[in-house]
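Take a look at this one chain, the form predicted alone, written out in structure tokens.
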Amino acid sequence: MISHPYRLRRRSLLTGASAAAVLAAAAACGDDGPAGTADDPIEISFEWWGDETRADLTNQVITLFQEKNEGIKVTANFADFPTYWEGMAGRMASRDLPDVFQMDYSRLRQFGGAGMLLPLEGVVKTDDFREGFLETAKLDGQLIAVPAAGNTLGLIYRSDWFEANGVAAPAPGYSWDQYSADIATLTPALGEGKWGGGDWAGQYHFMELWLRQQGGSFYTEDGKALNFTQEQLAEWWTTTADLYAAGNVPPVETTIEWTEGGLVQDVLASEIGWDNFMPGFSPTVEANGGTLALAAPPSLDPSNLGLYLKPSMQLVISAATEQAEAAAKFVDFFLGDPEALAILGTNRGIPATNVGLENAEIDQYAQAVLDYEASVSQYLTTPPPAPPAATGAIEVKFGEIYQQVQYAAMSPAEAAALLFTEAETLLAAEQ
């Protein structure tokens, strides 16, 4: 669980003029930083979720950070991503957060739309983002984060079992219709125990993409009410009907037992998903004889893919911090060091900076996440606005109700019925 050493901050929200008008007063006096010694140090606090492996490599950022801004001590800490939310939830409420801390762009408007986030614009540098990231990172036209890194939605795929089995390599324009084909392709010809791809019906994030291919969109432009009907999403839950019911996809009873990915286990040939997550899935992969490639996910029109590039992750300072100025200065070192952003390479995902993509290692999983990028970037188009506060919950419904269709203890209609119940209520309790 993530502990909570910070005391309560006073309850300062800082518009963006006025958290403009901190750090030109600081900068007044003469320093080049923040006031505070090697003695004496200023103290910020710094949260995100991962894992051990991303957090040895933050560590060394913050040591770093810390040789070269003695007059600031940044306290860390860190969670898996279900438990930093639940602890986050919770600070949120005592309005205690910490003065940095990572933010996913699904909760963004939940954050900033309570006023728990600082204004950024004249606070952090913006000027070296790659093309359309700062867009992902306004509410209402305000900037209240900036984007650590970014990914975008594709089909992670074991091409040697497509190539050992006849099935092409996907292509942007490939249909849903052929990627269900080429899974009941797949299952019998790989065995007891493997499947072609998985059942993608009960992610929230994939209907988006089916949705934005139509030129729809999961939720309205205010995030106030769903932006689709009953029908739709009870069609959009029979679009694996006919491969669960043939056992082309792995079973319910099976998927909740899993503690990680099909990929990973070596027993899925594909999967949608982010494509930052490629990497990561990859040497596992490899150190089971196979190997991973990433193509455009399915389509129903071969000129609209329904794709936008999204913060895999963003940082954001507390509009309650004391430390407006630290805090700023530690985003833009975390962000626009050189050595720093070697140091971190692509583990969040491929840098949203062109400084960070001229100093993080390109391996040659990076470079297959940049080469997909840049295959699908004439398709990508303007991202959602930021989603409503209730996305989260919202998130766990829409997957929880689909258990349901899976079960065959409802039918989609039921199920796609009880969901918009559900979503009306939490929505509700927004406004």
The other form holds:
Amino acid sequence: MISHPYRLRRRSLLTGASAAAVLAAAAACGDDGPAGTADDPIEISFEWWGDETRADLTNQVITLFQEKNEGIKVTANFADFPTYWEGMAGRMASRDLPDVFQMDYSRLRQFGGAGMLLPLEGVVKTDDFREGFLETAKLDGQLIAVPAAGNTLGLIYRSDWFEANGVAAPAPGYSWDQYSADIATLTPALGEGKWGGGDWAGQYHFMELWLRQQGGSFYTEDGKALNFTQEQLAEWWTTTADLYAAGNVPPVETTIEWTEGGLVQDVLASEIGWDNFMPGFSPTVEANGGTLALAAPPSLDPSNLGLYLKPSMQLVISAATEQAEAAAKFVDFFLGDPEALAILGTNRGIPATNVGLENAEIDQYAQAVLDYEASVSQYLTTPPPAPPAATGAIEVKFGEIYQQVQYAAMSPAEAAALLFTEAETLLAAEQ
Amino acid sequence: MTIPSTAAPPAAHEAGALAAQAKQRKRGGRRRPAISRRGELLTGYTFMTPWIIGSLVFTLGPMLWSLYLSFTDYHLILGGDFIGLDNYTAMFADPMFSRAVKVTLLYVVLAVPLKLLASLAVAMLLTQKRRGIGFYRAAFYMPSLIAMSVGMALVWKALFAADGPQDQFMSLFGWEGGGFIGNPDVSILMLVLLSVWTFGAPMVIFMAGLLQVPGELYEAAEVDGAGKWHRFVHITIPMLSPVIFFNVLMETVHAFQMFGPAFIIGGTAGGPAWSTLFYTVRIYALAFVDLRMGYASAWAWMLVLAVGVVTLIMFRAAKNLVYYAGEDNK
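Same protein, different form: I have the form predicted alone, so give me the form predicted in complex with the partner chain.
After this comes the whole thing, all chains and molecules, with the earlier chain placed first.
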């Protein structure tokens, strides 16, 4: 072959060019030095569940954090609760969790037990949390989360409708039977398309409350089994049967289409729920001409309301993070910066830190929650240990199977048997 | 779809090479050495490399991995061990399995024939020579472009809500069942309707088939005094049978895999009351809510097996039912 002078020249030219490119790239890497400057920031990711309102507030805080910490860039993402956890499950399997993310007590063991969360003792500040909050951030004695805010169960009710219809305001120790009777009074009085209360039987948290009122618990201490009998579950699922049959609580055909709660839709007079939801509902209810109030949930035993202070959400750091320091800085900022806390307010619940409590604007609604929590403080008992990893799935199943009872496709006893089969399979899967 | 289209260029390349060889031979030149032919093959495969790697890494690899997982009790987080056929035997004791199978079969049995009838009827209308036929063809195809999207499922959800258009309309005729969304007895129908409405793909294939039927056959039959119905039954259907078979096959396989709209409308729980708990929705819930990846994989492979068996049965049945012109159909 005759060598072509031009080609040769081109080849050497290309070699030279690529060598130059490699050198330039290496040089760029060399320039890096200690990362985390304004031009070349450290990147961390932060994800949470919630709605648009929460996203707006959170993004403001992220912007503020980036202004105050020039070398760190936070990429943010959020989704609604079920979608969030479906996504996280997959990402946990592929070891692709965000650096910092919002955690729920019911999922703490699932993630923490698998070693996915960074132990936080000495990594983040822990000196300013309100009393009792850090207990639920530990898994088997090790701190792996920090609470952002706390809540407890309560009865959120329309005080205006209760009063107008001659129903006495619920006081601590108020019985389930009394609550049922009140609903039965309210529903007909409110007229077509409105109900005195919601069907509470499909929520596993409310059954847990009911079990605690009898001195029991949902899971055994070691978290490996359900701590109640099929008969108890069938009984729980019949606690609303009369109300349901009489049309005093909204039928499943109606609630299945609800994309927001009955209180804000101006169709429910009361609902058992987390107390920190009340400030979120109140403005809408007031726009509808009503007023919301908080009371203790009904109980089987006036001296034992079954309540405990639960973290409404926690922040955790992924064990796989490469930027633990920046992540910890962000967590500290989120829970401890006065300006940030003023922006976040009580959107995630009553802040878990003292500095949060001082700086968050406590409007009348948040004040009502604080007053409520103070009023039941004598009833708050030790929280249950972090539930088993399968809790998320069991929670979903609990509602799904109860729906069968509502549609009368299964008797409470049949449904209870099915839940036991399913829950046992799920619990066994994690042994 | 991408693999055949990328396979085309090397094939053309080879045809070109053959032509060149033939030319050389004509001129009395010596045959090109085999080595250069191999070189061309290599070029061809090199061009295909991205797709070959893609299908190995993103399709075949995960499939084999899931086959392996189906013999384990793999938990999405905790991992798992080999447990042999336990997942497959557990399935038959699982009350959710029979539910999911029932819902899926009901859907297949309802949606496939209805969709094919609708697409054949419209295809026959649209193969007539009319003014503006192009517009109608486009208009009828349109739903298929958007229907399986999230947006359309959401629109469907609104249409079939309580006091929504469907409820209001049917109430005029004394319907008291409310919106389909909240009524487990009829909720599956709304998904069947969504599927029927998206008949574009089989319609286009039917149209192509209809246009292939030789006109002489109809003319001859008309001369013999066959009416419209007779011509349809004795000419159109037999001549179209390979196309019908193809469409039945494709639509059945698709129907077994129904997921998106059901997932958006009914959620992972297949609401209301498990009436839209499609097999694939259950697989999703097992994998991503219950985190039982091993068991979910076994479900998935059971579906592969079932669809395979159904397809096989169809091919067997087709031997006697499908007429291929130009073949000696005994």
